[in-house]
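We begin with a single chain expressed as structure tokens, specifically the form predicted alone.
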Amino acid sequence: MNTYKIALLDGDGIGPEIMAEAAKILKLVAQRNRVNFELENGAFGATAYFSHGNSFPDETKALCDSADAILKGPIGLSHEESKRIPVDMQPERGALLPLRRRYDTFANFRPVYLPKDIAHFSPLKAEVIGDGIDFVIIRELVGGLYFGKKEIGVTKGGKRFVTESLEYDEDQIARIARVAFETAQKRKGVLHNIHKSNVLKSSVLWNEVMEEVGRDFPEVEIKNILVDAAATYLCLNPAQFDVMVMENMFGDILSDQGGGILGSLGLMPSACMGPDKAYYEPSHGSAPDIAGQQIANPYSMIGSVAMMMEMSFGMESEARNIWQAMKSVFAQGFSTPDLSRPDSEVKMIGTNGFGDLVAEELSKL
């Protein structure tokens, strides 16, 4: 029997009440199949700043270093209270950012998935929507814009300034590329590939390293895009998309788009990829306004688990088993109420009932 360590950062927010249940599918998991899950908790975000002093303490990088795969909770808290904590700890800086540092996890995997029985989540029209909308997006994720040189002063004029530099080599570049064309060999055959050479030097760099890279990747058809026509694209054809790659920033904000045409972030997890250690996230954020209100959908929770089981554990078929559990969930009528009007004809649970009845659909299958 396979034994596998995993680490559980709940985060902030709605982050313990979603990670309860994705552990409920995690030994649900192990009950199944010949395998052992080692479940150990972790402070991470706003709340272990105010626990331990730190965004990231020591003892949860011990943690996260022994692990096999780390699974993590949403992060962050509401504008007003991020002011008390010092603006180099606050969760994005002091440990979401350090996390892909340390584990060098490059590359960020975002399905979006929205089937056709399920696509009245979705703004978009029945007309646009046509069979459901299944997409990757694959984003650089330890580059760019984020990870380069930061400079804040004082001209000699008096006048406060910032500089921020977007830096890419080629061999970062060369290792997303490879990812993005080894995903597309095994879907569609054809790669999306964003930038904005028009006007950034960066995405110039980009394209010629992306098309270095698809020489040996002849089956693979490249599509080139830009960056705001992408997401233009997004709203009005959707379904013209199978795996779309890009850098940081603009992963970023398309890959939120794209929770945006599902109708929410909740229904998006998320797979981030280094070269020996990955986590496994739901895309959406901590909510704070509805913790402990049990009325937030565990689904990209969920699905961020059957990613695991996939991507880090080989366990295709029980992710694949996981995703329509949570499927069937949905096609019965059932979901929580921040995914729902109050006015639908959905019959309301709350997040651990959500939790239940996954756990039931994949006891069935």
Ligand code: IPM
The other form holds:
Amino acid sequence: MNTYKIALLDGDGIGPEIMAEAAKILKLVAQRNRVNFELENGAFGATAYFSHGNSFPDETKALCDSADAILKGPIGLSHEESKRIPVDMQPERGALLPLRRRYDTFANFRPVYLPKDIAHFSPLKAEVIGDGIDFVIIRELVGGLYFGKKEIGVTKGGKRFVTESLEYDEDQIARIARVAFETAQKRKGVLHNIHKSNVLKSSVLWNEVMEEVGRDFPEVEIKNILVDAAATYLCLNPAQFDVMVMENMFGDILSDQGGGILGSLGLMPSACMGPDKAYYEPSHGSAPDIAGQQIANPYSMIGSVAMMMEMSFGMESEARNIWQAMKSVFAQGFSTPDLSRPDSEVKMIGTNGFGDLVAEELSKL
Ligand code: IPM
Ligand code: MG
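To complete the pair, please output the form predicted together with this ligand; the form predicted alone was given just before.
After this comes the whole thing, all chains and molecules, with the earlier chain placed first.
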């Protein structure tokens, strides 16, 4: 029997609640597939700062080092609350970016997926949605502005200034390009390369390397599109996209827009892949305003489990079953308060109830 160790980092806000549902599904998957998942919890995020004085404590680093895969919940506090933590220890800078850097998780897969039978969540008109929304954003995750040189100071004239650099070398671009072309090859053979080469030199190099790597994938058609135009097309005609690739900051912004056209960031799981290790996380934040109330939907957390099954453990058919189970719960009219208005016709259930129903549906498959 295969044994895999999975580190569970609950994170902050709604993290523990949605993680509990993901753990439920992991246990069920283990039983059904006769694999052994060793689940071990680690402190991470603002919660870890308050309990351990560090938002990414050494114990958690050791746990992640020894794990076969990492499942991470959302992190962060409200704007006001985060002032209780020194700027460099705040969970985004003190935990999340160091996690990404530690495992060099350069390839971030963010599926933007809404099958037709649950398309009612989307704010887009039915004629725009057509057969549903189904594309994947591939975001470079360990370069660009996020990790470039930073300088903060005061000019000779006494004015405060800041400089942040958008840095990439050709190897960093080539490796994400390869991942994107391979993904496009497995899907529809079309890759949208998102850039801003009419202004940014970083995009000029980015596009050059994309083109060079593209020569190894003659069957993939590359379509270059400016990032601002891409933002418009995501609303007007998302069906034209299948695989999109972009640098870190563009990916941060456009993937949230992806969540917007689905109707909620709560519908956005993701996978962050490095050369030796991967971690999986919802693309959304910790939603402190609704934490502890059992109203957050665990879809993005359970979807991240599905991605882990496929991408870390090669369990493709079980991954499909998990997606299917979540889809049937929605298709039966169930939803959680965070995704639906109280006056809508859905059968309202809590975080826990949603997880239970997904487990029930999964058991039938
Ligand atoms: C994301 C988040 C993070 C990012 C934050 C929490 C630092 O917005 O994963 O998209 O900007 O990458
Ligand atoms: Mg983001």
